[in-house]
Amino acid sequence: MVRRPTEAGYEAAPNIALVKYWGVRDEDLGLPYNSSLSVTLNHLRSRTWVQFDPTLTEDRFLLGRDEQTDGPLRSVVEFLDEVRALGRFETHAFVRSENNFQTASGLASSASGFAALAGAASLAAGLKLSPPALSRLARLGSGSACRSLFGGFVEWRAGTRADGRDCFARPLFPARHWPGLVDLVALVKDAPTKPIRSAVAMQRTVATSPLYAQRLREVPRRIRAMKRAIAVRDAPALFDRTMEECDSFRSVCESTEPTLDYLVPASRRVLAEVRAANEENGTSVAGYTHDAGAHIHVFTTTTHSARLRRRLGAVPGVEKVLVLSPGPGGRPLRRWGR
């Protein structure tokens, strides 16, 4: 029996994905085209508490200082709805979260946040869900969340049911399968919020851009050999394919009509700057990926990091680079904040 439902925190880290999921098959399920391929990241948190309170006529949310309305608020009460037809009750809810980096900016903070969501409502609901299970309650919110919930290098498998029953994602290697793996992460001055979300973006781009029927028709070989690469430390092999996802998500992006265009100069500077750094050393250094957003992520070994980070750095329009590694997977909370 479901015990009454009441109040639970957790905490979920953003992700970053070496092969991306961009566009469904079932909007309502967020089902994806294809699987994907992720690495949870370290330092960056997103925490959220859950409260379901009798004397609340309607939910309530909190980002930060900022009471939520409107498009953010009717995601979370979609959210909240699913939860309460599993927990089989109708309370509503009061719902705090809170991000240690910007939101809407690129780096992954409604993944970060809807699985730290999944992971609090359904402690506060009562429901023992299994891993797979609050992976697929995950993936309601934001597709990429499923993977949130899981520590280190992440696959998303896509699936072929049109109940959703086998879309869900499940770790592959823990965060300390690659002690040497760095992500530096350069972000850029003035980064633009998305102006449209990406789950209208890559539906667009599933409708309109003639390179997207191809690119489902390579991403199963890359994912296999990311999965190859990883296994055995193999990093040029990891970058190259990092890289060569990262260019065929840019260019199904960029010829969707109307176009998308995610980044600013700074960020393609960043992209030159590590295509010139893996010419120089005469093999891949390093690997650059982006999500929908201007920051750009950039894979390199502890060997490089350093004077990577410097050369970065000095990148005019970066304003910082962030040094992070695979980190671990949610977790609840014991009190709020803690």
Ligand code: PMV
Given for the second form:
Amino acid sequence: MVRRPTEAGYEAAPNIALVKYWGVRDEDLGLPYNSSLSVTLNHLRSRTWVQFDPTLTEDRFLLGRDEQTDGPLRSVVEFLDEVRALGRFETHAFVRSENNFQTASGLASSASGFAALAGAASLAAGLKLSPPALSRLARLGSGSACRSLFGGFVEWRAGTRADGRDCFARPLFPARHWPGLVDLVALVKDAPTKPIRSAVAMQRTVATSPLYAQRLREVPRRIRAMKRAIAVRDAPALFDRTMEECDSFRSVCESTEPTLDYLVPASRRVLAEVRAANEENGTSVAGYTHDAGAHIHVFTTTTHSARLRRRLGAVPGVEKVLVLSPGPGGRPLRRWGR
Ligand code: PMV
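What's the form predicted in complex with this ligand like, now that we've got the form predicted alone?
Everything in the complex follows now, all chains and molecules, and the chain you saw is the first one.
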């Protein structure tokens, strides 16, 4: 039992996977079939404050100014239950969260949101979690959230244990490792808001895609190649591996029954524009990727980013191009923001 109100805040940024997590071997614990690798981004962030308050009779969740009910509230309550189980207390909480970008827009608000919630709730509960333990906790909210706690380039190792103790993310290289790397995010018009939860969609792929087993065999090699490219800052190699992996992810989605098609025509035009830019340059100057959404992340370097940004901005159906870079990991917030 928490006897006095205890509170804490935490902020975390979205990440974009260069090697995707897609499919779990244990749904309750969120244990993936394959390891994944991501970049945590700058500028975008979720901020979350949690107050455990013995006077509350149920958990409350405010997202921006809106009191949440149903699904969003349920997932926060379930997550708080994990925190309460770890801390062996039953006190309810008031949770307030805000994103400086549109929620559920396909910009991975669940990753930054659950990373921020894991940080704030564990601090407010007085749990002193190590980075791996905090990452394991965040994983229970949303798989990709376990990577958003760390800055720069991050690897989430799938692990082999049934209890998931070896299944957490760790930082590979900090954001400053590659100062010239840029992520141009082409935001497309009319991007559908998530029609189906990723947790459900990925299990449909596991059950029905004839390409899934082959993908799992290829991922370890791709992660090794990606890590080598990042270590020596080999931009063309990083871009080629990123596109190859994204194409593999898209094929397993499209070959799922019923099919999973996250892109809109404008997204496909952006992919084509990146391929054309690479052809024209005779080498890969950019690499595209996307997650379970219609917006396209285009990695490039500062040498090409201004020109490429203009070019992507002119693609019909592209509303806006954000200019992001690798960014810092999660951190506690000092002021209670209620
Ligand atoms: O973390 P979730 O459950 O929203 O799933 C994320 C799935 C992808 O974004 C498509 C891939 C990834 O590794 O982030």
